[in-house]
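Encoded as C-alpha cells, the following chain is the form predicted on its own, with no partner shown.
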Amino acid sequence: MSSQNPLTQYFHDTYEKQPQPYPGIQREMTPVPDCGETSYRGAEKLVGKKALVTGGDSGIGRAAAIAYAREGADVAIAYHPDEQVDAEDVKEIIEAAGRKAVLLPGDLRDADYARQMVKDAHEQLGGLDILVLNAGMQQFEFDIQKLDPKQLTDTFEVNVFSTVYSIQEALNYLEAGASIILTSSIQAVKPSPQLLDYAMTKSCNVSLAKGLAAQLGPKGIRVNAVAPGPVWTPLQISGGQPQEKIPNFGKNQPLQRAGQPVELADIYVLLASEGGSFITGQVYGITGGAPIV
C-alpha cells in the first residue's frame, strides 16, 4: 500500500464556527471527529486487559476506548451526563468488537465521584489494568483579571485533583503491570494567552506522571503522558477556542491541519501494551509538527 499524505490525509479544509455549551456533543459536529469508528484495527495487543478511559464518550477517549477494545479489552467509560448519546455510540461499538462495555456517568468536580468510579470500574469490569485520565476541562478568557474563579475552580479539578483521586483509588487495584496514561497537552509546555489556566493544569499533569513514575516503578506500575496539539474534538466548539479561531484551527501547525482523535490511538495501545514494557515517565507530543522539548 503507498504511503498517504500526512497533509492530506484526514479533514484538512476550513471548519465551520459551530458553538455548542460545554460540554459539547460530538455527534453534533461538522464534520464529525474521526475516532477510529470504521478505520481502526486491532491486533490482539490488549487481550484479557480492564481499561477505564475517562472522557471515553468523544473525542481523545472515545478513539483510545474503541482501540482498546479492538485490542481485546473490555472498556469502562466515564463522561460527563450530559455526554449521555454519544456515551451510548461508544457502548455499541465496544459491544460490536465482542468486548464489556461500562458506562460511568458524573461529574470530576466531586471528589467522591473520581473515586467512585475508579471502583465502580474494577467491580465491573472484574479488574483494572488500565487508566487512562483524559477528561479535561478548557475554556478561553484573554484577560486574567476577568479569569472567574469558578472557572479556575472547576478546572483544576478536572483535570488535576481528579487525576490524583483517581489515581489513589485505582492503587488499591493494580498491579504490577499496569499502566496509567495521563493526557497533558503542547499548552504544558507552549502556553496560549487565553488558556492560562487550562495550561497551568496540563503542566500539572506532565510533573504528575514523571514523579508517579519515580515512585511507582519498583511496584511495576508505568505512569506516561500523551501531549497532544490541535485535536478536533468537542472540547475546542464548547468554548476551549474562541469562535473566530474554529475555522483555521490546526492550520499553524507544520503539517498545516489539525489532528483527528483516531490518530492519537496507537500511541495510548502502546503506553497500555506489553510494548511499552520499557516505557516510564515519558511525554508523547503529538502535535502535527510543534516541538514539546
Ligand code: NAD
Second form
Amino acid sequence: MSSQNPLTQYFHDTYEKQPQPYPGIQREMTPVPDCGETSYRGAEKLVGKKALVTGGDSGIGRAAAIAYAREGADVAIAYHPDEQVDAEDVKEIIEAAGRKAVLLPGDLRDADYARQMVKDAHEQLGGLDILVLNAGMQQFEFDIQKLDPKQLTDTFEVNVFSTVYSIQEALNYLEAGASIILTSSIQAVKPSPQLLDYAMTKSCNVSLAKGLAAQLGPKGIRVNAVAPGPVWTPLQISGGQPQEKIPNFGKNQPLQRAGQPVELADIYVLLASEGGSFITGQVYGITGGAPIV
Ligand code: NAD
Ligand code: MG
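Show the same protein again, this time as the form predicted in complex with the named molecule rather than the form predicted on its own.
Everything in the complex follows now, all chains and molecules, and the chain you saw is the first one.
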C-alpha cells in the first residue's frame, strides 16, 4: 500500500478571492471546506458520550462535530444565528450517523448566552462529557492605532470571556472522565502583524488550558488546546485575512498548502476519548509544519 502525499492529498491549488460578511457561510465557499462529510469513518471511540461543540456549524468545529457523531456521540452545536444554513447541514449529518443533534444558536458576545448554551446542551443531550470551546472571531487590522475598541472587545468576548463563562456553567455538570478542549492558534506563539488582538486572545486560550488543567486534574477532568495553522474555513474569508492573502493562503507552510478542517478531526477525537486518558494541560499544533514551541 502506498502512503498518501500530504502535499497533494487535499486542495493545494490557488484559492479565488471571495469576500463574505462576518461570520461567513461555509456552503457558499469555493471550494467548500472539507470537514470529513464524505471521508470520516468512526471506530466507536465515543459511544454514548455527549458533546457540545461551539462553532460547530463550519470549519474546524464542524469537522469535530461530524467525527464525534460518527464515533458514537450525541452532539450539540452552538453557532451565530446568521449561520443557520450551515448548522442545518451539520444536524442532518449527525442524524444520518444515527446520533442526536441539538442546535443552539446565539451570540457569544453575550455572557448570558455563553452560560445558557451549556445549560441547554446538558439538558437536551441528557448529560455532558465533552466541551469543545472552538468558536472564534478574527478580523485583520494592520495598524494598532486603528484598532477599533468594539473589535477589541468583541474579539475578547468571543475568544476568551465566553470560554470562562461556559466552563463555569459546565463545571456544574462535568464529572471525572470529562474533557474540555479549546481551539487556540499558531497565532498564540507566532503572531501576524495584522492579527494582534486575535493573537492575544489565542495566547489566553493556551494559558487557560494549562492553568485549568492543573486546577481540574484532581477532579479527573482533562483540559487541552489545539493550535491550528492556516486552515480553509469561513473565518479566513469573512475578514480574517485581507482578500489579497486568500489566493496563496497557507502556501508558506512547509507542506505548502492550507489544511482542510477534516485534518484536525483526529486530534479532537483523541483528546475527547479514553485514548487521551493521560493527556492534559497540553497544546497540540496542527499547522502544516510551523513549530509551536
Ligand atoms: P469558522 O468560521 O468555521 O468557525 C468559527 C465559528 O465561530 C463560526 O462558525 C461561528 O459559529 C463561531 N462564532 C464566531 N463569532 C461568534 C459569535 N459572536 N457568537 C457565536 N459564535 C461565533 O472558522 P474556523 O477557522 O474553523 O474557526 C474555529 C476556531 O479555529 C476558531 O477559534 C479560530 O480562531 C481557530 N483557528 C482557525 C484557524 C484557521 O486558519 N482557520 C487557525 C488557527 C485557529
Ligand atoms: Mg460558521
